[in-house]
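Only one chain is included here, represented as structure tokens and corresponding to the form predicted alone.
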Amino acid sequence: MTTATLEKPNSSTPVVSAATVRKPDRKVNLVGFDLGTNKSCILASQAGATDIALSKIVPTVVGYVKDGIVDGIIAGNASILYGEDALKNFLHVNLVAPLENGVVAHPEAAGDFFRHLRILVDPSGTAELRAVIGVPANAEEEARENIRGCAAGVFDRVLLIPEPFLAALGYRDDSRLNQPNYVDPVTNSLFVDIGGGTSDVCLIQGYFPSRDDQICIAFAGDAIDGLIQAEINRLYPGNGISRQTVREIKEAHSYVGAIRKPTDVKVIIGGKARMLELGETIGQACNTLLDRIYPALTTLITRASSDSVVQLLQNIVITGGGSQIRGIDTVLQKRLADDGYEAPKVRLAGQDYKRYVAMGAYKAARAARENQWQHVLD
């Protein structure tokens, strides 16, 4: 990876020299982090090492236990929990999803997330970390600033990177750099980020992507759940269906294209067992979201040179949690195909969707030189 590929120090960053804060005997861990509304993944080793020490997918929930939990119900009568045991302890917490669309919505919640990733990478809170951070595509400074303000006193160095573009990075087989059929995603593809809070598409043609190589859309996984929600509780009044069910009913049926009935889901009701026929209501959700990606995508097609766009258009690749949503890569295939785009390819990334961001992190930390780190500081 070129340097190229790392942003420089922002002038409203607190930046001290090395030498000035680096104690020599202090080990450094490396970070990779992508941080998601809904899940985020931490890979980590300390620098210089060859094997990731610490690979993990932890839900983006922090769990604030209630006044007058009885002492035994929370383990070790923690007051705060995170991840899976805040979701298991709902009843008994006050859950805060720290980020909403992709940025930071509650910074005491995203703080207390952040001190809780840096005890699992290094437990014994003496090494120092530094952490390639992955932000929606075109993020705007303020937002920028905002995890910058949660890393203070977690992280002692970051870089924030586009998302998509660590996905490429990350989706990237370096064992293969030198056979000559393999096709580097990094050289020439758009990639389709698909998460919770939004859906980000890149243009990456070998160099840091700039601006206008990228289009951040405020429509993802969970607006979907929004339209679901809201056409069920218009069909079925008085439902009670959570927000969590309602996702995990999107999980397990959504699809695009033509609407297909009869999609009948099994849910609890006031205790009772109901049959709901959602399949128009799931699809119509769904195919809202490729419509709001599609212009996006052609956009940056027009946008990359004429001279390589007919390679590009052989590797689109769609990646995050949307690239589960069945027939996304097909249907998006044919609708460009029937644009007239000549002979596209469209791709997913594949089962490993959830950690390529933090993979590409993880990798853009290993090149990072080391003036181009900045250091975050209370």
Ligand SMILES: Nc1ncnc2c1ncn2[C@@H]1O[C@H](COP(=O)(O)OP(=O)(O)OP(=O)(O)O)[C@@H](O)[C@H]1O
Second form
Amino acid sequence: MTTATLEKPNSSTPVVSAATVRKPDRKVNLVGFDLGTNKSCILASQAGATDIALSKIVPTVVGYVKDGIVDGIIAGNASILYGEDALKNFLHVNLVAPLENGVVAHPEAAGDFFRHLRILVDPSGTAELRAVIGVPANAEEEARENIRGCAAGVFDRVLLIPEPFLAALGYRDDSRLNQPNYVDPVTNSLFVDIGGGTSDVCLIQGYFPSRDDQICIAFAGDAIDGLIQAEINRLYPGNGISRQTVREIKEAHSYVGAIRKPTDVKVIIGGKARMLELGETIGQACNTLLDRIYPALTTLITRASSDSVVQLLQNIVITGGGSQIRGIDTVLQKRLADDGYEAPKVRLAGQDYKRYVAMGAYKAARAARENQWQHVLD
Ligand SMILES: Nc1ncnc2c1ncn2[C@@H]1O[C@H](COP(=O)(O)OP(=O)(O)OP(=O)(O)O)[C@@H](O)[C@H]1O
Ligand SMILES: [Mg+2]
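The structure above corresponds to the form predicted alone; please provide the structure of the form predicted in complex with the ligand.
In what comes next, the whole complex appears, and the chain from above leads the way.
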């Protein structure tokens, strides 16, 4: 990437000249960090290394072990569990999701989560850690400040970069950049990142997206779960199905487009198996997402310059967990074509969608100049 694409240090952040604090004997680890509402991804290696030493996806959740749990129930009698361990022990912990709608909602839990990640990257606790952290495209200064606050005392230096830009950077196939027919997603693309808390639609045209280049919609996977659960409760009162089960049902049967009936789903209610017909419920909830995203897409297409728009229409990429909704690429592409847009091409980022933001962050960490890193001070 070119240095021109990187962020300028923010004037309100304490920035200390690198030369005054750098201890030459300390190892430097570079970290790419996607802090997601549902799942986080972290990639890390030592500065100068060619291979990624750590690549991990961790559910963004902290479990505080409840008082009075008998010894031996929780491995190592730990008092705080993280990610999968916290979810597995849900009966014995108070689960806290540090983020809501893409931003830090519980700073203490976020701080604990960051400390856990630090130990994964650097078990010795002695290395200097420099992390590029993705932030939602429209993050206000307060949201950015909250992330810096959580990073203080955990990472030594950070750089916050908008997530859609990092997704494009991560998705970019660096080995094909010299091929004449390769359209570099960082140069000209429209990224649609459908996560748990937010759906972000963003024009990527070689520089950091500005406010006008992006639209963040507070409707994504969690909101679909909410619609499906409300409809199940209406159709089958007193069912007691948990939000987690609703999410699993959605992930197994999600689709957009024409309503598919019947879609029989087996659930356990009061200990007994029942088949529920949820074809219409799931289809309508997922189509609602599409209806919310589509106007954002066309608004941003209108904002692209007339010179770039034809190529842009060829490079619409859907990423995030919502990209797994069956038919989302073809239905969006057809809607654009039916509305008269010139030869639109909508593609899915693919199975690696969970890692693209972190991969972009890691690439940005490797490319960052010494004076672009910001120190985070306690
Ligand atoms: N097969 C699927 N069908 C529908 N939704 C899915 C599927 N797989 C995952 N999801 C949904 O994707 C969402 C999580 O996406 P992702 O991991 O990109 O979110 P995140 O990055 O943690 O959140 P955010 O970007 O909002 O901070 C969840 O709502 C999840 O249920
Ligand atoms: Mg995300």
